[in-house]
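Here's a solo chain for you in structure tokens, the form predicted on its own.
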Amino acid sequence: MTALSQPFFQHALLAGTLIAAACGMVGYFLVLRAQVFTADALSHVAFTGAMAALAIGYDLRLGLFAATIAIALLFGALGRRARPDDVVIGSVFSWVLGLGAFFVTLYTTSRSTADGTAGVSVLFGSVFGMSAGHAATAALLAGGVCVLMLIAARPLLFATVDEAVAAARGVPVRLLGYGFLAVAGASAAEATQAVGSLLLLGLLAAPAGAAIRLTDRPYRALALSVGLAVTEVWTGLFTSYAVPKMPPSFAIMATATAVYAATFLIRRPVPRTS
């Protein structure tokens, strides 16, 4: 029986698909405007997030996405022009952490219906868990990051490579800088779903990192990032598959990491000048 017969691996492609392409794009603008940091610390976020809704009896859903949007717009709001500042990031991540500890010591021992497995789930993704209509809704609400972020691109993209001269141009730098971070937050909210929140800084960063280094064309290189996350989701998924003790975040973050990697082998051509 192949993979694509089984229900199972049919919700994982779909939402794999769509959170990939999702997290390619907004990982794109974090490499570019020097976020990665605000990414790393969104990860942790999103697991103490998790672990807060499981603690007072609500869909771990529900935590990942109020708690990572949050936080994401509060570095805006500690930052510079809602750029967030590495102090700021780095006092609010050891907070976030101890917090992150105190719910998962609340949810394993004041609730006698706890599961288990539900932080194994979060930190590592449960991508072939997902039912039909959790995949649909992970779809769905990556496919709306999609569009959003299709919409700001050129705009982002300007006050990204000259913030002063966006600004004079009457560009809403302050306004998009606020509306990136509340997009980055749900990526990493979707990102969470699909490879757990320890690993997807990789999904949001290695992909978009390897297309900086392939391509200057902004354009090229964001469409580089999405198709990148985009075919390594699928071969991690399938290599899974394939390998039944391989987890599929593992094998989607080997596959990520491979192809990083391979981009400082590839040599490429330097201008010439007259």
Given for the second form:
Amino acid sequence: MTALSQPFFQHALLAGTLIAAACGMVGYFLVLRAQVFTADALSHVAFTGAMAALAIGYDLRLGLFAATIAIALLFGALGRRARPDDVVIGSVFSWVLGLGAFFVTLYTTSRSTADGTAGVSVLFGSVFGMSAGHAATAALLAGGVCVLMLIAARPLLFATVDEAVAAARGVPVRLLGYGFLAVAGASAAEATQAVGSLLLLGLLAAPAGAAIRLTDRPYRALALSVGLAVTEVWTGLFTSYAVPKMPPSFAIMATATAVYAATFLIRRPVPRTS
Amino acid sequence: MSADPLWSWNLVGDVRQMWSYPFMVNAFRAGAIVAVVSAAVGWFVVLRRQTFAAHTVSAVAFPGAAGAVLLGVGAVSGYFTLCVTAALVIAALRGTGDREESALTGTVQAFLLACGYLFTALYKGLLEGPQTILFGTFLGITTTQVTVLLGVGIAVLAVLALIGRPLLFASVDPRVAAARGVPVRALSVVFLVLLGAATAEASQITGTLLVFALMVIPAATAQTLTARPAASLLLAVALALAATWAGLIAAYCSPYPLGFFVTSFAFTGYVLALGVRVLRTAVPGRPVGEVAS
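Given the form predicted on its own, corresponding form predicted together with the partner chain:
Everything in the complex follows now, all chains and molecules, and the chain you saw is the first one.
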């Protein structure tokens, strides 16, 4: 394979794999907790954070992580039991998005060295443009997210499936809720670097949605979600390498959507009532 | 901006000077239509807690516009085709359960946005970049566009007025409404299509990312302040109109984008409304107008 000998492709593959694994895990819980809209909001917050950092002159990634984690915790604080309310999320994030438009203008008008495509690459990602250092940092952070999720998986699953019983059994439901939101924020910031802030929602929702359709067993679904996400990112990267006209983020999203759509053709093993 | 408008204390003169530019007059007209229609539709969105669906429908206006430009047809038809299609897809997939519905909606949104990115990547060249479509501009609105906006706006409001009462019933208590013979599912589909049309209309002015702000924030503010349907609907429309016009004036006088001002004004109103509610509940001795549910 010639693709694998290219350094830019190796970096993309390294970062993409771990980011996909993190997104698959976090996405599974997001779908299970019916909090996909939170992820949608966070993905737009990521854009504002990145643009704010660029406009002020800091590293883009600092803005990404600071904004997504802070706003994720804010959403938790505004909702009941660290479960945010949809209308509140909508109001907050549309304002944050307005701020993003402001920072874009500030960035493109005030800095003479401004790179006009920076906004577009934050929105739609530039996984093939990652340097070795960026890829290594992204991979490390995504690995950290994975480890955190694995540690918290059992209690988080309990708290998700039956919050009241979990609370009665002494599971710190609120703490888990906040912790999960913070991790979701971090993984949104991570995924922005791979597929861009507008598309990361697909990486969070599609593999997890497909996994939940395919199996009812929690751990199997979690593993399946991770596996699907990683495979989809790989397929997307190789497709985009083979067809240079196709941007990698589109190829990844198209694969993820196709896999999810395919699960609708398969009949579910056990029809669930409710 | 070419001219350097200075805001003096002679307010009448300022407004006259601002309205001496035809594009500003058109911007105010279009802004008014968009604000009224978005707020009216958005009021039901907030009532029905369909913010995620609304956001998805508004986000897909971007691939619609990008695809239309790539194919060489007018962006307007692209907006309408894709927004209404997305609304129908979401309507068709509804009722599969909470979890799956949100995962589906998210996937639909991300995939269509990815298509939009592909279209802009394929087109390159003359397209001024996705940011104009995403964040909107109010400088180039023609009189024809205002007429189209007005026509669509009137149609959307007329249908909304027609189905308003049963829709309200179906939104507040779907089960009882269904038992009383209200066609809950059909109403939900019609409402999503209306939502698609309204978003397609609005996204031409505010950009696809910020339509959502005009839909959700004024309605959320109004429903925080009063529980009476008619009063809060009117309040939502008034708030949206105020935020849009104030935003236009602010954007006219500064180099910053319209979307930033409109969302900031609307959000300030929302925060104030939340403050008022906290004060009301804190002051005892007076019954609080909470929604009876």
